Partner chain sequence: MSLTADNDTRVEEIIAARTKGRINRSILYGVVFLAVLWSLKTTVVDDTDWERMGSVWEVLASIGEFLKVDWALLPQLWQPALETILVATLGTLLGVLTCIPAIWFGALNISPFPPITYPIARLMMTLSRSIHEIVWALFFVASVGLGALAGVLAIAVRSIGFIAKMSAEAIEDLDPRPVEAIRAVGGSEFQVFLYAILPQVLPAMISVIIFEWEINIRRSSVLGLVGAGGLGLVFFRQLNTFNHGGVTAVIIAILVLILFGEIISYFTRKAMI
Amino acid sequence: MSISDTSPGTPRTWQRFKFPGSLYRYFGLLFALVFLAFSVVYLNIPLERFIGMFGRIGSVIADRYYPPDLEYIRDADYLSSVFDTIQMAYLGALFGMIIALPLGWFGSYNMSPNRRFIYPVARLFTMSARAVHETIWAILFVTILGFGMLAGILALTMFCIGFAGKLLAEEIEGIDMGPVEAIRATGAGELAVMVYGVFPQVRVAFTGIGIYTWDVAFRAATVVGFFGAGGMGWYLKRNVLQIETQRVAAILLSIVVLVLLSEAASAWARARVAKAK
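With the form predicted on its own in mind, please provide coordinates for the chain only.
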């Protein structure tokens, strides 16, 4: 038994631990700790090296990566690759959202036109796109289409389909079905129900999901280029292979700056969307 927290002067209330809920909770915690210890031993993780790791990282950065070659990232060709990366992220997010919209509709259990066939197919397609990492998509499309921006755009499109499709479907499943049933009672079709009964309820959430999808697509665009999709990632891969560490440091610094700018722009846009509620 336990005593709940009370303020001075308030009578104490006694609460009995719920059984077997409390037993399951403590057993789960014990299992997690045992599994953690087993994983450390089984994987032979040298915990004693963790303490000295930060000193070695500092010395490597100071000896090899500092100072970054800022002149390299001011080159016109590299700045052009930055613009290519932004375009690739934009197109991938745009195409992904366009495809994710009907998938979110068909993959929501409460609004799917057919729960026995269309719903599982839409869910399977969304989960399949989400299960494969964007770098794997990039490698696959580069193998099929060759090096270039098209492979990167398609890889980001598949990534955004899996990312946004799941969020859109879950948002639709959480709507109030009252307005939907009222519109259906008038004899309206499924498209009219979506436009007038569902979309007004999820309009703000859809906009926020679109902004967030662009944000994660831009982060992914800086990576897929490493695998042959063009953009900043191609410059990163070339200099890593050539062991041009100071240029690598400058490229990584430019990526961090661009991600921070993208995060600030996305946060501003999400704040404006939240005020629309």
Given for the second form:
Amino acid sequence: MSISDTSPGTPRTWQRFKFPGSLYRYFGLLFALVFLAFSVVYLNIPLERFIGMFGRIGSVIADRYYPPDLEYIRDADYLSSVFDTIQMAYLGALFGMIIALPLGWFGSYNMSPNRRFIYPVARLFTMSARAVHETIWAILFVTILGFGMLAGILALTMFCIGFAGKLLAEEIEGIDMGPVEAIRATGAGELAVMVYGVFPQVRVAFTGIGIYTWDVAFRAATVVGFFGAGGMGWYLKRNVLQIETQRVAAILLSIVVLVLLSEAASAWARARVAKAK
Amino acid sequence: MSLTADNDTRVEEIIAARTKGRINRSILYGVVFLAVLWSLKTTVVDDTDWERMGSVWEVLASIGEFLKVDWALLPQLWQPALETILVATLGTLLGVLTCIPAIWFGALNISPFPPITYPIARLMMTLSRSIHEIVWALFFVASVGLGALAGVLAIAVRSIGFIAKMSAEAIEDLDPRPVEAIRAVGGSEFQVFLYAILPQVLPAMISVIIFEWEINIRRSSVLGLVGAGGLGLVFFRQLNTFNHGGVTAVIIAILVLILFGEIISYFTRKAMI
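And the form predicted together with the partner chain, for comparison with the form predicted on its own?
Below is the entire complex, every chain and molecule, led by the chain shown above.
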């Protein structure tokens, strides 16, 4: 009996997924395909355009965007707008961080002064600031306050509140509660606990977040001008509307270079801050 | 005796260093403060059209315009909201497909020929991350025409950077032993990828993709501003007809959409882990 059992019966092939699992997998795939077909039909995406698309994009770049008009971005007006953009990003990140600091405190579950009321309000505020896209903020502030860099700075401030507020709150939620309890045990108030128990633990991380916020704000600042909020975005919009594609290419090139520079600067500064810890 | 004298000089040295540090620091803070003041002067004071803005009351009045929410618009927002979500989803999927070569080239341990392929992958990631989605959308609207396709492509290209960077980092950190095991039994490069690399990085990749999807909803809600469909188009129309209450209604719809995305991503991530 035992010998006959080991004799090969029907040859079995190896399968990666066993019976019920494989069925679920097929259903998942089917569902995904149906969803894909539905969304392509719903969005009226012309699939036949996909075939020639890459060739056409290539020829569009080669015919219209090349060569970039490098003279244009060496113009003094444009360079001063680049400088404005940097200032805007700097101020937006600064104000955003200043407002995000208390929001991060109120919006962290472990340190919030009042979990029932202040915590959800701070969370909701940060979430809405983050959920609304920076271009929408720019448009709103331009509509209310008029064209100019003030609208851009405020839009970037809202953007940075959303961006930094979440990171700061998460950072505070990750602290070691020992020092906090020690300072609470001495009878210190909430603010004193924050300053002496929490802040020394998150100081380095906060500096890193601040630098990173500036970096991200600069990337956003390159386009808020597109909707009239100052900076180099305005040059971009003007040239897009005038179909000066070679100048657009030059501006895009300058944006890429500037973003690379700002990324390198922020990486260097963050590494230095982390080392100084 | 000499020990205490030694100690005293050392204490004095430390105190001197501390004062020096404090002076340096206050000079630095002063410079930063002056730079902020100067930037405020050039950007805000000089560049703002104060007459256009009017008094505080006029500003408050124009904010009040926005607060009269046009609730009647909300039922018309279903279709553009669905469009926005679909654009975000398709864009993320297409982004995942297009970022496969970037991941393959960009992870140093599996990059086929690092001196050439690694910089190519890095260039793809940087281009995708440094150019804003609005600019990408403009470019694709110019080359494939108005409509959702331009939005999907813009979202896809914009997603490459983040997904590829995170996934390449995950692959660089993976455990090399399963890879060696599959190689040792004679697996081809593709089989090594399918059976040794993918199972290790899949959880990390899926959570990155869900995160990116959440961000992409936010992005696709504004692409309509430059002609790529969805809620942004409604926003643009409401703004240009000066129906400021309608603008607020669209913003509320966007908020609801984002909340929905966050809830879905929270539960999916919980189910995955």
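Bear in mind that the values here come from a model prediction, so they are computed numbers and not experimental data. C-alpha atoms forming the largest set that superposes within 1.5 Å between two forms make up the rigid core. Numbering follows the first chain given and starts at 1.
*Asks:* For residue 243, is the C-alpha shift between these two forms 2 Å or more after core superposition?
*Replies:* No, residue 243 moves less than 2 Å.
*Asks:* Is the C-alpha displacement of residue 36 equal to or greater than 2 Å between these two forms once the rigid core has been superposed?
*Replies:* Yes, residue 36 moves 2 Å or more.
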